[in-house]
Each structure stands twice: as structure tokens, then as C-alpha cells.
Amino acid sequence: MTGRLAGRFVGLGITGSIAAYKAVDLLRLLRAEGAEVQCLLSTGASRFVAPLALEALSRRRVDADVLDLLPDGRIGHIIVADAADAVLVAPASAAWLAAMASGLASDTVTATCLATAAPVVVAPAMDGEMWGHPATRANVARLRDGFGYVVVDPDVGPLASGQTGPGRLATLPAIVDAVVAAVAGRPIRAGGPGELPPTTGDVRETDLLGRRIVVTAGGTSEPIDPVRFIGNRSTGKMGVAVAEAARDRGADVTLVAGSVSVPLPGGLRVIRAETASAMLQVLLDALGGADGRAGFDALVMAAAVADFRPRAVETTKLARAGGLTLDLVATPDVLATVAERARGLATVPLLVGFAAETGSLDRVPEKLRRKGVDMMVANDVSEPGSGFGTDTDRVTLVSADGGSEAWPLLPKRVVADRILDRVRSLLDERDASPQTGGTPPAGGRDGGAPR
């Protein structure tokens, strides 16, 4: 590749600014000079702009966890450090500035900078106050004079806050200028390919960008009393696989989540709905969307959602003396209410259930046509491997045209993946069918009911 930056190794740090959005163009610049990259994402820069875009255009996974290693058991950040030509971090916000001027190696941004003895080239955006406060100047000049930062003053124009005035991220090939002024007459760092962070062949390309899919995830929590509640063994790790892989793919998520054990992932809306009926709710007010059209493209109801709850909750902790007895009545079923609330909009959403059974799976067509969704995910969870709670599992994906395929036991991330592959493919057959005269898959836009 050839290009000012050819055989030249950058890594791009990415701060929580407003401004992050523009690393994507930047990255393609630093490339398009024939640089190779590695991008550090802080904690606050991943709600700005996800990895995966990164990704796809660098090549290589986003590090974003100061702690996190290379497949073959390497420091990512260390070995970054050891091997770029230069570190370029844009845009960097005035928290980066004074975390940076003090030496808080709190996240992967910092702590390369800190290790690295190659040219650090930064590259400010925030609001013109915050630029103009002496806090941020004496930040500023410090990097400048005491660390020997090039620093690329920010430009003056419209800001995130509406105001006009200095701030904004100054000018990508401005950036990409200063770093090649930066690596000039220096020596190429990294010996060979063997030295960088190791490239990826496996990114998803953003081919649900624009998608709006709504991901629940976690079982149901139905209160007894103050302390006690009827639940499940769901820990929410197939949910937030979906949520995460449909993130990384470009779609606007919304996470509704239950009862969970497992983190809940960033750059994505997040609504805690811990019993059948709150989530319910979310799930009907999230479906209202403006001009009678669905507030979503997609709903994948990963969520164990509680079949009973207590006739009567008790306001205060039953005694355990004398054993106890509960009136139990049926939750609502979410699947089968928003289904059938969809079929009277403009637009119907695909929608997309999990059957969790245990030793046979013979059930599933019938309880996919009884709920009027499109695709039914089950799974027998007494399957070592594959349940409750594990890292894997053995799906199969029964589809309301009478389509059934069985997977093998595979990562969560892998099945995530391979139901966005369907939902990518019936939505795109959705929005043809107006145009090519053909019919639309189930929950298409035509307004009828999902088969």
C-alpha cells in the first residue's frame, strides 16, 4: 500500500467526546495514507460510536478494556505502545486532557500513552467553555510542554450545544497531517507483522445499520413479598448476545432486561423491566410508533418470561413458621399480546420468540402459531452445554413458513449472530416487496399478521 503513512503502524484512541462519531472517517484517512491501525476505545467513547465499524475498516478488534490480552496472551495496550509509529488520539475530551496531564492510566487511551515512547499527537473537541477553562488550558500546555504532545488546536464553528465557538474537532486531514509531520525522519518501529496486534478475518459488516431491533434478555422476577419472587434460572447471556451482535452490526438497540447476571453492554438503550407486566408495557409503549407504523423493525424476546405470579403480593415479609401456599394465576404472555397488537399497524415488526423445553422440542410449531410470531429459536436447556447459564448452545430455528434447521452447539455469539443473518434477510425481503410486486415475508409492511 503506498500513501504517506506506508508500513507506518497508528494507534487511534478514541475518547468519550460527541465528536468520536468522526473516528470512523479518520480511520478511513489514516488507512487510505496506507497506515495500518489499532483502535483504543475509553469507556465513554464506546456510547459515541460502537466497535464495529472500527473494526471492519482497521481490521482488527477494538481494545477497549485496559486489562484485556491478545489471543495469544499478550498485553494489547503494552504492545501497542511498543509497536506504533505514532499515537494518535482524537478526539480527546477535557476528561481525557486532565486524566492524561496526571498520569491516570484508568483506561486503554491513557495507559498507551503512558507506555509509549513513539509521538503522541492530540487532538481536542468539546464545548467552547470547557475548551477556554484554565483547568483544560493548563491540561493543554502541560501534554505541549512538559510531555512534548502535538497537540492540534480544535477549531471554532457549531458545537454539540448549539453554541458557535472554539472547540470543534479540527479538520481530519489537518489531524492526518500532524501525524505524518509527527513519524517524519523517524524509523519504522514494528519489524514485522508478527510485532502488531494480530488482524481479524471474522467482522460483521454493518448490514443492519438504520434497523431498529428491540432485544429483551433475563428471566421475570414476580414478587411474593418484599423479599421473595417466583423467577427462573435465566441469566440473560443469549439476550444480551443478540443485543450486543445486533449493536455491532449497526442497528439502534433498546435492551429491555429482566432479572440478569451477566454485564449489561454499553453504546445500546437499556430499560430494566424485572416482572411479565412492566415488561409488557415497555415492549407496547416501545411498538407505538408515530402514524400508526411499528416504533421498531424487530423484536427478539430472548427473555424468560415467568408463566405465574402470586394472586395477592404481601406487603411485608411472610413468616416462615407454618409453611406457605400460593394462589398462583398466569402472567400475561408478552409474545402473543405484541403480536397481536402489531397485526392492527402500518407496519408490522418481525417478531422473533425463544421456546426454552426440555426433552423434546415437539411442542415449538404449535406454540409459534398460537403466539403469531415468525420465528421460534428453541432449545432444550436440560442439554448439557446448552441452557441456563452456559456459553453455548444447540438451537433450532423453526420459521412460520413450516421451515426447521438445527444447529449445532455453538458459541452464544455465533447463535446471536446467525439469527440477525435471518432477521437481515426477511426485513430486506420486507422492504423489496413493494417494489418487486412479491409477497412479503411474515410481519411484513403490508400490514398483515405475522403467519
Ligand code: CTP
Second form
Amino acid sequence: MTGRLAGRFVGLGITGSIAAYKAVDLLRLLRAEGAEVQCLLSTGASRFVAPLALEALSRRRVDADVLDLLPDGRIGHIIVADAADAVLVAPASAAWLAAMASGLASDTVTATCLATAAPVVVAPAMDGEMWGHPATRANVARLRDGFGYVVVDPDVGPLASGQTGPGRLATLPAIVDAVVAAVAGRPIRAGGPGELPPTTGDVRETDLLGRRIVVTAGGTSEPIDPVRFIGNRSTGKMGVAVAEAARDRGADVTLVAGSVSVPLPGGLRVIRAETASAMLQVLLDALGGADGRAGFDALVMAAAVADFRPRAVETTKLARAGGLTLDLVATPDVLATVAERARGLATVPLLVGFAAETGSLDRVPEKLRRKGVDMMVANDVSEPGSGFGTDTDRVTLVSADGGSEAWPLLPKRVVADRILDRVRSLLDERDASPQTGGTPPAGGRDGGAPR
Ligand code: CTP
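Taking the form predicted alone as the starting point, write out the structure of the form predicted together with cytidine-5'-triphosphate.
Now the full complex is given, and it begins with the chain already shown.
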């Protein structure tokens, strides 16, 4: 991206002035100059301008509530304050100037300005009498001289009241010029895209188009007799979140569901598998390989497969009298068996395992090697907010290349998207490397594999 603001991140604060409708065009101009933009709306601004238009153009969810968290759990106005190269408030209403002059951080625009070390550019717009009032004059002077803000004075012209006078928002190119001048010569503040607020899903919308992804979810149930079984606490939330996210990103998804207590999503293929052996059979069938090629590009093994099953399944219900001693044998290691079988194929699918540990994650690298997978998503299920049935997870991603990345506590859907970001980039890398014989996507994406 070229432009005078290429690589820059700008917080665009919009406050409750009629000129707020011009903010959409202002956003377009900032984007055309190459800036990444996060829109911040005061409470009043939401009544003048629709967040949807701002969201579509900025590709970021609008921050309109100082108490709201970002979709990934971070505090929005602090992230913007820390990462912004400039904060631009346009239009700045008389009420906002007064709030800012007294440091009254009750809206997200004021809070961001208070928290930032970046230059702040303010473009007021209001009725002529309001602009001329001593209170407004004093507030503007405080912002300009006391805080060092750049104030782009309003123009003289026709106003919303029908009168003509000073108070009209300065021209949009003049406001953009002021932002360009404010950042000139300053280093880019954010260390990378990870330090910015997340972009909305449409950026990822079809990045898995043509990829065949199999996801397992839920626990397996190993029967004891026609009534009882050995099960576990898995609800299937994490696997279902991965399947949904992959579907939303255009993948052809097969969800292999064990015992799942959350609703199963539509728009994907669901195959039920009650036991470890049944799940193994479903996956080996899906893997295929008669023609030397894998039937899927990636397997995300989020299911909690039971490790033991009764050696024999009673055909009639066991009576309570006399007690019961179960003779348990190990179930097949589904993931390790699929990995083993996949290794012989010309196109090897990407394999992602999960490791639910209690206490320490020290065993995970060895588990990854033992199972022969590309990455392991490990978590400590004894930690509050993480593990079975929760809506959040704190996971560490361990890769076959020895890398390990600890993520903060995040909603499961965000964890799912981050896992898929990694899956996508590894699949893209494999496509680009002829030796590994990655499968080119079936259609639609740029840069298909050289084969
Ligand atoms: N898994 C599997 N088949 C099994 C057990 C586990 O495919 N019989 C998969 C799980 O779906 C998960 C990964 O292997 O993706 C790791 O599961 P985990 O229970 O942590 O590992 P175990 O093999 O059970 O190892 P341990 O008993 O030593 O914890």
C-alpha cells in the first residue's frame, strides 16, 4: 500500500455533530492514503452516523463504548491509544471539546486521547455562536496550548442552522493533510498487526475456500452394557467452534461428532462417531488414500477420545447386586494411527492435536512427536476459565518445529480462528514447496500450488 499514511494506524474519533456524516468520507480518504483506521464513536455520534458503514470501510468493529472489550478480550481504547500514530477527532463537537478540556473520559474518544502519547488532531464543527462562545474558545485554547493538540479550525460557510458563519468542518483534504503533518518524521508506533485491534471476519472470509478440513469434537462414549458407558466431560464447544470458523472461512468442513452437548452447526457435513474405534474408522475412511492422495487437507482433532474401554461389552444390562469390576483395555490412539497412515501418502494432510493437561504443559512436545502431528493446542484444564464447557480458553500452541506460543485467555471462537490462521499459512507454505506435495485448493484462491 502506498500513500502518505502507508503503515500508519490512526484512531478516528467521531463525536456528536451534524458533520459526523462526513466522517465516512474522511475515513475513505485516510484509507486511500494507506492508513489502517479504528473508528471511535462518542455516544452522540452513533445517532448521526451508522457504525455499519464505518465498519465496512475500516474493516474493524467500531468502538462506541468505553467499557466494551475488543472481540479478542483486550481493552479497545487502550490498544488504540498505545498503537496509534495519530488520533484524529473529526468532527469535534462543542460538548466533546469541553469534556476533553476537563479530562472527562466518559466516552471512548476522550478516553483514547487521554491515554495516548500520539499526536492528537482535532477538527471542530458546530454552530457559529457556539464556536464563538468564551467557553468553547477557552476549551480550544486549552487543547491547543495546554495539551499540544493540533486544531484544524473550522471554515466559514453555510451551517446546518441555515446561517452562514464560522463553524463548518474544515475541508476533508485539509484535515488529512494535518494528520500527515502530525505524523511526519515520527517512527511507526505499533510493532506489528498483532498490536492493532483485530480486523473483522470479512478479511478472512474466504481464505480457506477449497480446503477440505475435518474436525472432531466432543467426547467418545465406550459402552459397558446397553445402558452404561464410560465417557468424559467434553462438551464439544472447542471442536464445534473450529468447525464453524472453518465453514465461515469457506472451507469444505466435515465435523466428526462424538458426544456433544452444544447445538451442531449447519452448512457442513456431520458424521456421528460414538466410540474411539468408530471415530478412527470414520477418519480412515475420510483419509482414503487408494489413489495415494489424502481425502482432506487438514484434521483438527479436538475430540476428547476415551483412553480406555471395557474389554468386553455386555449384551444385557448388568445387575447391581454383587458389584462390578471392569476390565479395561486401551482404545486405539486415533490421531497417531491417522498420522501413521497419512505418512505413506503423496499428499500428507496437516494434523492438529489437542492436549488437555492438568498443571504443567511439559509433556506436550513429547506427545506431539509421539503422535506425529504438526501442532498441538495445549491447555491446562484445571485453570479457571479454561477447559471443559467454558466459553474461553487459555492455550499454548506447540509446533513440530519446536516453536511454542502462549495465547491469553480468549473466547473459543477466537482461539479457533487463530488455529485456522496457522493451518492456513502452513497449508499455503506446503503448496509453495513442491517436495512436500501439498494439495492445491480445489478452486478460487490465488497462488495455487505448483505441482
Ligand atoms: N487422542 C486420540 N486417541 C486417543 C486419545 C487421544 O486420537 N485414544 C487424541 C486427542 O483427540 C488429542 C490428542 O490425541 O487430539 C491428545 O490427547 P490426550 O488425551 O492429551 O493424549 P493421550 O494420548 O491420552 O496421552 P496421555 O494419556 O499420556 O495424556
